[in-house]
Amino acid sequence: MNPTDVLDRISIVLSRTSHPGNIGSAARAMKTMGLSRLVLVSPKCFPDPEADTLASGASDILVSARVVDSLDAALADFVFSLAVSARSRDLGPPPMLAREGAGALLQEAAAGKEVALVFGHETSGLSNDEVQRCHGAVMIAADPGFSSLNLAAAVQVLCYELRLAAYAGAPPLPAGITPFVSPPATHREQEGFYRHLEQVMVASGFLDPAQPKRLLPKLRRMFGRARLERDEVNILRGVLTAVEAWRK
């Protein structure tokens, strides 16, 4: 299935959101990662101008958002759902980490199923009852000393993981961005560089050919770790050529 179609089967559910700005920010976080389906459970203020402002280009997601009065109504047509929670629970399975949870959702969505990711109230999160209405839980491995994420930030993290999973770890780059990739240097090109480097070091007096010690092997090991590209070899040899010209 096309990654876009897979992401279209995933809904973000926000339960009992108190601040409309968080709804707008969450919509923006969704749109930047290619998700578009938003469900709101009993939001305190929606629609609201603050939500529109913080959506910043993602107002279409707010316009198409579905508003319901209970989590049961929100999840009625989904066959798989995960609750996002930072707290350990006595009941239910242990929470998956964000990347594992995203993979589980994608697996279900790729099979043609409708799935949901559920987020709770900004302050209190999801209740035990809400978590138990989902098929599992997922958590973001934040610093234990300060693990409270803003709602929109948590949505952003999970949506990013969903996008990575949908594109098998290699999502397309934004329009206009084309990465330049230089081919790796061949054995011949690397050996030419090492000969040139040795020649310059000897000529400059840095290397005594009668007592080379372990200088050359250590330099080979250092550049070998770097896995030099062709352009990098050309740059280094250009520096060596400039040194030779300067010495003359």
Contents of the next structure:
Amino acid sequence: MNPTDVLDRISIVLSRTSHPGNIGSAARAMKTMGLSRLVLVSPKCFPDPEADTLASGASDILVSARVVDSLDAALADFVFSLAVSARSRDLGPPPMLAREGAGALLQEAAAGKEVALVFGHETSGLSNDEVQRCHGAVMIAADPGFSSLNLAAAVQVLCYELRLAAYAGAPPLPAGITPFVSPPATHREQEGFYRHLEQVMVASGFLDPAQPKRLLPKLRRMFGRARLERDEVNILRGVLTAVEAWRK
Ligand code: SAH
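Any chance you could show the form predicted together with S-adenosyl-L-homocysteine after that form predicted alone?
Whole complex next, starting from this chain.
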């Protein structure tokens, strides 16, 4: 299934949000990651100019948001839902971390199911009753000494993980930006470099072939760690060629 269609099957549910600005910021967080379906359970103030302001260019998500008066009504038509919570609960399975939770939602959505991620109130979070209405819990691995993110920031982290999962780790980048990727050097290219390096080290007197010690294996280990790319091998061989020419 197309990644955009998969992301379209994932709804963000915000329960009992008290600051309309957080609703706007959450909409913006969603739209930057390609999600569009927002469900609001009993928001304190919505619609609200502050939500519009903080949504910035994502007010279309606010316009199409579904507003309901209970979590049961919000989740009625979904077949899978995860509660996003900073706290672990006594009951139920241990929480998944954000990446794993995003993967679980993606799997269901890619199979054509409608799924939801549920976020709690800014101060009190999700109640036990709300968490128990979901199929599992997700936690963002924040600093244990200060682990409560702003609501919209938590939405952003989860939506980013969903996007990476939907595009199998390689999401499309804005027009004009292409990550520079040089192919890795092949075995033959690496061996050509090592032979060349050895020749220059011998010719320059740095390496005594009668007493090589462990120099070559050590250099191999160092360059092996670097996982040389083809371009890098070419640069290194260019340096060696220049040194050879300089000697003459
Ligand atoms: N004091 C509340 C936190 C509320 S923050 C509590 O302890 O639950 C508002 C919402 O943001 C939470 O309900 C949750 O959905 C989300 N959130 C914030 N920090 C989080 C974290 N570290 N892991 C998962 N969700 C988090």
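In this text, rigid core is short for the largest set of C-alphas that superpose within 1.5 Å between two forms. Everything numeric here is computed off the predicted structure, so don't read it as measured data. Positions refer to the first chain, counted from 1.
For the conformational change between these two forms, the C-alpha atoms of residue 131 and residue 222 are best fitted by the superpositions of different rigid parts.
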